[in-house]
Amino acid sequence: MLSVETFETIEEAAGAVGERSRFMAGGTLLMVAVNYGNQGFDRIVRTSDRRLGEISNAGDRVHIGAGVTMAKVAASRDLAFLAPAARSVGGPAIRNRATVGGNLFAPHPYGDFATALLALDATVHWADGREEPIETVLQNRGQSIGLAAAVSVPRPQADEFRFLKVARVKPKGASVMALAAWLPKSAGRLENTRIAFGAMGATAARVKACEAALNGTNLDERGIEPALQAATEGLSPQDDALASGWYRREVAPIHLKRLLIPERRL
């Protein structure tokens, strides 16, 4: 018998989550497991804590509750730079339910929004007060214990942040790959670049060789060429129903170039 328990605060819910239970945020993936009779859990934990749905400014960063939906991100003026990533998640019905926190733990080939957060060097705030870089959270996702209460992201300058999703079924298909880039500049040249790929492994991942190749260069065809050659270094793309790992590796430099130097449409 499956039971559902609702707690007033995220802290209480975190204390109630155990081995045979699952936390319910938007439910877009959890309810699939329920409908298909997943026997790995018999208890659903949820919370009515309003803090999870809040977006607020904190200095030069934006604080996003883990329960904020993709639809709310897309509609927020403070998060306009993340709107393309939010709109890439499913169709309207999914975006009205899918949450920022849930996207952190979405399995391959999902988790497009987490790819954007990784490129932005987001911080994950846990219900017990801990804070961790999103890169650490994604790397240790299978061993993570606790509930994510929020994420915080820096606010990039205009045109510093870019996102691209590649899908066979448009506009709401699952990803062949997702790409995100944070491209700060100093004296006209790229500096502290962050490049992240989604659906190119078990979780979203940075390509640090590609970042290193971009730093100190101009954002033009000549400047990005070494980065394109290193586009998949360290990545382990998987075979699935959408694409083979070989195909993903072959087309990644093409889509990275489109992200870095968008084609002009006449």
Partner chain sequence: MTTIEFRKDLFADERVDDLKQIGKPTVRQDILGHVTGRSPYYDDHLFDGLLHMRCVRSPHHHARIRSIDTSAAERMPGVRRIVMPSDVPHNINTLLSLINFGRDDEPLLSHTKVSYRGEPVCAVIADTERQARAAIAAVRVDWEVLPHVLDVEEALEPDAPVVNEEYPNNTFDYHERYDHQKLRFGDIGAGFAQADRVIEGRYQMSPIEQAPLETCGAIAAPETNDRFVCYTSTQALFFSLGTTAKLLDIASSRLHFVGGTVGGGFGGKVDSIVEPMATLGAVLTGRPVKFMWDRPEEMQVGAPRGGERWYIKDGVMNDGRIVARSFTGFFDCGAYTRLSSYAIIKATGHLPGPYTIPNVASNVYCVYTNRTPATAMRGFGITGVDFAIESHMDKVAEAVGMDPVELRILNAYRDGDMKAHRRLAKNTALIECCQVAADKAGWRIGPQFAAASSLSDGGGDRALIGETVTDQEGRIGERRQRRIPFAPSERGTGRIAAGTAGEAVSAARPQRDDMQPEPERIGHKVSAADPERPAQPAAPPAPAAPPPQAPQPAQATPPPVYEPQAPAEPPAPQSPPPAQPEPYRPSEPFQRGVKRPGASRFISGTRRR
Contents of the next structure:
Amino acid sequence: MLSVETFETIEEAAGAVGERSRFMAGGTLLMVAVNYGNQGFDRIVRTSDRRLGEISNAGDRVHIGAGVTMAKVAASRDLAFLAPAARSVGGPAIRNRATVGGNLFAPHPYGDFATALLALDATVHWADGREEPIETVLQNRGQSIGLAAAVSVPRPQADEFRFLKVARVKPKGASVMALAAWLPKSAGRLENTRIAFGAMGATAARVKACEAALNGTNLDERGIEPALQAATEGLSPQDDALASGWYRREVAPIHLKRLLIPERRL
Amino acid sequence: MTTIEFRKDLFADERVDDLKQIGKPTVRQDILGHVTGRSPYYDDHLFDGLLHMRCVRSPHHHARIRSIDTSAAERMPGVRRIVMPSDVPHNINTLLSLINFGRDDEPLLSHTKVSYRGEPVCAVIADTERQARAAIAAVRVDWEVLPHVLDVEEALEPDAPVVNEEYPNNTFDYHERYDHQKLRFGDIGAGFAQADRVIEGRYQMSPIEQAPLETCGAIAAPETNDRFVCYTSTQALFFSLGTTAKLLDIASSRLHFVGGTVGGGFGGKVDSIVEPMATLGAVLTGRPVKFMWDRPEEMQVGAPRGGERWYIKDGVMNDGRIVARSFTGFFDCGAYTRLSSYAIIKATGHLPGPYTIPNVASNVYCVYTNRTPATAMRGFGITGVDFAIESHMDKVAEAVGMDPVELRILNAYRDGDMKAHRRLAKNTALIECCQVAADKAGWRIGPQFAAASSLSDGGGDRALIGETVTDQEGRIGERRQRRIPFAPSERGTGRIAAGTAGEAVSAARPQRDDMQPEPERIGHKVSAADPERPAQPAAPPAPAAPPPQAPQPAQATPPPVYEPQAPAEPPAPQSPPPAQPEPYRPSEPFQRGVKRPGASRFISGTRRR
Amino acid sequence: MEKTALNFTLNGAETGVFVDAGANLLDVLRRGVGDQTPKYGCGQGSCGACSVLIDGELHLSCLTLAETVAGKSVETTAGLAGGPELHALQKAFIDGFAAQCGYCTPGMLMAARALLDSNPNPSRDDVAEAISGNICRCTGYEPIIDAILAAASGSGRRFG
Ligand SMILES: Cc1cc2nc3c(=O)[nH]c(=O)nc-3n(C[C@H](O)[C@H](O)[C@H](O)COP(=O)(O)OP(=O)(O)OC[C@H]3O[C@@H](n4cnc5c(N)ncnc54)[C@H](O)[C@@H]3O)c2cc1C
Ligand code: FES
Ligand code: FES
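Now that you have shown the form predicted alone, what about the form predicted in complex with the partner chain?
Zooming out: every chain and molecule, the one shown earlier first.
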């Protein structure tokens, strides 16, 4: 028998999540489990906490409540740099419901938005006050207990941040892969580059060899060549109904090149 | 907006042109219901106290069932009934038994073993869908996993596991004689010898799921007068009714089936599985029961268009004329026959494509593998082989250095040509299609090809039937010893004289005299092309177009063309395909009529009043 | 099984129904309230046949926990026509042959309605994007997009 419990605050909800229970945000994934009779849980925990739906500026960072939907991100002026990533998730009805917090925990091939957050070095703010870099949250998400209350991201300079999703069905479709790059420059050369791939492994992941190869270069064909060679180092893409791991690995450098040096549309 | 262009200049004198509807926009008669959401799909019928049925399915491709433990499930909240294979009154069927084709080979719920992933072994009926799902999860099945085979050619290896005990050679039995369907026309051996070059190719099509937006399902409920009403998504209402009557051993007069509004079918809603399940549920519980596939079930156990593999070998002259064509085809029918056996008859009827080729042979195999059983999909039996043929035409064009459109026009059949089925081609239009398509695409073709016409240069020599070489290779059970090749023999052991259209054929006889079809109601007309043929009523649906029969001694004159074999036989089909003397008879005649409960007497033929 | 009372507005009318814990809105609309216009195609958010508007926003009713619409306004295709007069979208779908089996149609209409409510003059790309969560297996998307554009521009052609 299933029960649904709704709490006023995220802290209370966090306290209520335990054995055989799941936290429901937008429910785009969790409701599927409910509809299909998943026997792994019999309590659904929700919260009506309004703080979860807020977007706010704090210094040079933007705080995004974990319950903010993709539609809201796409419409937010403060988050214009994340709009392409938000708009890449599902169709319009999914985006009206899918949340930022849920995207952190969405299984392969989902997690496009988390890929963007990873490239931006987002910080996850847990309900209990802890803060943790998104990278370790993603790495440990199998074990991670607790609820995310918000994420915060630095505001990149114009054109420093790029996102690309490769899908077979357009305009909507799950990822063959998602790519995000944060490309800050210092004196005309790349510095502190962050490259993240989604749908190229169990969770979104950075490719550090690729980042290292980009640092200090210009964004030109010759400069990025070593980075393209290292594009998938350390990634272990899976086979699924959309593409084989082999295919993903083969085409990743091509898409990375398109991200780094956008082709001019004829 | 999409526009249709009518090319009334083509075949103008073959057409009456006083049509009132065609060519004019018309409002669909059902569209008001669609846009208001009022079209009544099966699931739109509300019943108080509706129960929900779900199946326990095999996680394995092939496994023996050692035991099923439903004790925990029985005690779960909301569970009304566990349905076991022993609850199915007549738990064995083949879909085409309704037209006397093939042997019963598939249970509704499997009791001994499962032969594909997702095969159902028992079901739970509960108050809510969620309770049914919870109970399903509590059923314990002790499986003994067996080796499986998923590839058609591997399934024909001598040591391949037996998928379907009814067909232990992993092939359907055609005409109680061969492990494949044969087509023989002319002498391919001589054709290949005469050809300047021989071009071979291998083509393959994966299974394709119809994926209708509405999943398959049915709701059945007790009705007045001890009847059961069943609302269903079926595309084949009377097929589903007859199948339900047979499996449940219930008179079809007690079944009230309502269909007609289908949320997309494309062929995938003919298999008549959800109807007997829902009706069985209603019989066992006395309550309305819904059996609906969810989306993963639709994808996993909903029968797809089966995979196919084709080998084509062409003998081609340097000028592009194709003088011989041989086919070896494998249909992956999955674990049970369903409709694949019949799809092969249709595929064979389509060979060698819309081309006039004097020597043609084919062997097509309906192969059992541990995959989801295959069924119909639009273009039934044709899509895969057409893909193979047209891909091969491109390959031939490239090999002989010819334009692919010109190659098609050169080899296209024309009015009056003899087809490999020994029927004269009429109303052919491939040449004109090629010309118009080339024109639309801005594709240049040579003047003599642009001037070609389906109406001219056909017939004459092209209407002749050459001496046909026959063979008896591939008798049932022979292949498992691996002694004979799959491809049609190029040598043969028998001959049918040139100019002979073949032998008389009759399909299975209707078992009731009053089921003789009435040609005037069916709408067949007598072809003017065969003046010697008397106007005869067509045979009832003739599933089997049996192969030319060869075992006559070489000197024996073939029997007269198109003559019924015995006075007692039903009249020969109007345009008989190549023949076999013995009509197909099921080993155990399946009786129609009220004598045998469960068999509908309304199923085959039209009843004379 | 324990049921909770749920009150909401359905196509402008106040509605009350008892629901099971965990029930989705699609089930509650179809079996609880008897509005059969949203359809089940997948129960997993991928087909769009169950699309409805909640407080004017497009949502998939199969992914909506029924109790979350308490006090809200739900709109379905059953409420699209204004009395006997069909909505412009319905007329355009009829005229443009934008349905075959009709199973996707109620969902398509809701997605289209959500678009036109917020953007009365959409481009072809806007329309494609707006119905990108709705699958149609029969008709092909072109006539559907044409019909939505025709409804937007009021240029539906009528057959006599
Ligand atoms: C048809 C369809 C298409 C989709 N397309 C895409 C796509 O293109 N790209 C993509 O990335 N995803 C896609 N998704 C997946 C999903 O919609 C998104 O990933 C979404 O962001 C998940 O958020 P949610 O709020 O709906 O999660 P929910 O379903 O509510 O939750 C998902 C999981 O995350 C956990 N969770 C949720 N919020 C928190 C939190 N704050 N703290 C801790 N745990 C939490 C839940 O307990 C649950 O286990 C698609 C889904 C569907 C059904
Ligand atoms: S049934 Fe809701 S999206 Fe398919
Ligand atoms: S009309 Fe059949 S799915 Fe769209």
